[in-house]
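In the block that follows, a single chain appears as structure tokens, in the form predicted on its own.
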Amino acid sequence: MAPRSRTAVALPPIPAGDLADLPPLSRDQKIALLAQWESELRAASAPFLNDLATKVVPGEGDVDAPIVFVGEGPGVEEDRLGRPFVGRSGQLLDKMIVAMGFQRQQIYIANIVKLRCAEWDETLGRVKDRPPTPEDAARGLPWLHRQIEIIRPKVIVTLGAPAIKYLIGETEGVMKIRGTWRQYRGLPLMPTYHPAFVLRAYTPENRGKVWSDLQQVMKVLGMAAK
């Protein structure tokens, strides 16, 4: 396998405007449009598939969803299911969902990258996955950017610190800024840990600091935390 390139890649930046601004979209509206997006992403993503990345992974939930979570990328079982988020990660995330008092069909789930990033570790003697690499992202990102803005949530919450990097080139750590609101596109965005790094850390003060982050998101949107 190549090694990956260390030349300096420049992300795409964020559209201009905020998604208000915008004509508004019927749910029909919304639909059609993120079929032709995922028919175009699809087309493009094609000459980047191989034996480790064999799915294209576009997202998936309510077109119009209050909340869309963002990660970095799928890893080997989305890659395997061509959906967001199924693995142990995935099963973390929905039980956060849930205690928001939502279903996972209610809400949408996306990632910087679309195509699992992964490679070959000689030291573990295995594949292993990756974050994406700033090429990995500005491939992925504008296909999010319009992801993003046909759906028009209400708030954006990013899990872990690629996200929250690449959406919006956020260069302090995930530790010191979870729980603080940013903004995307006039949207309040709230970074907090990834399902993955709590699973790996579980212990009562992360996943205390996870639903303290989620319980912001619920005051935002006008729900009462259980």
Contents of the next structure:
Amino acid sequence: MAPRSRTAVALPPIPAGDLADLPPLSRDQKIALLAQWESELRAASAPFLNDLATKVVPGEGDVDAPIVFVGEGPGVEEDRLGRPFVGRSGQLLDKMIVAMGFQRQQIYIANIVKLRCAEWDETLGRVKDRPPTPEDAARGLPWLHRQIEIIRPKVIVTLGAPAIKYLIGETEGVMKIRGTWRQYRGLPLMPTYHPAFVLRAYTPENRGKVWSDLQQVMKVLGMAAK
Ligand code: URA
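Please show me the structure of the same protein in the form predicted together with ligand URA, now that we have looked at it in the form predicted on its own.
Below: every chain and molecule of the assembly, starting with the one above.
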């Protein structure tokens, strides 16, 4: 297992300024900027690839997406395919997206970290995914900030505790703050539960909370809930 640093890690600051104040980007400009961003991300990430994190998982979706969903980081399936949210959590996220009236390819899905975080678990006798450490997040965040700056969605939805904690430095737990609007560079940001949590605690209450959070997002986008 890689040793974890005990010293506090300073997270890179959120870039200054509201996204709405930046000069507008055409679709073609966004595509070109994201392609450049991705090739720089791949080059910077290459030294960190290993047996457990075999691929970079940059994120995917429409460059003009109205919503960017931000998860925590790739798991084993995402690492195998190099795509975000393609495992069991991804299947539930897809259902959430469809329930909102979108297809997956119409929105954008990203993560705090772009490489799988996993370690050997002595007790389990197998490799286990682990939450990103502050060091992992500090490496991934500048890439995510730039990614969001290029896409400039209308709304951001964070999935789970690490996503909201690391993206905006939120100190309250997700149980307490889900369903309440936050801001990211002038954009409305809705924190909700991670699909993996909902799958673990698959109760009508938890599903209802996530749906109510997503309905608030739809309202901001001017969409009527079906
Ligand atoms: N969980 C995440 O947070 N991100 C993924 O891409 C997959 C699972």
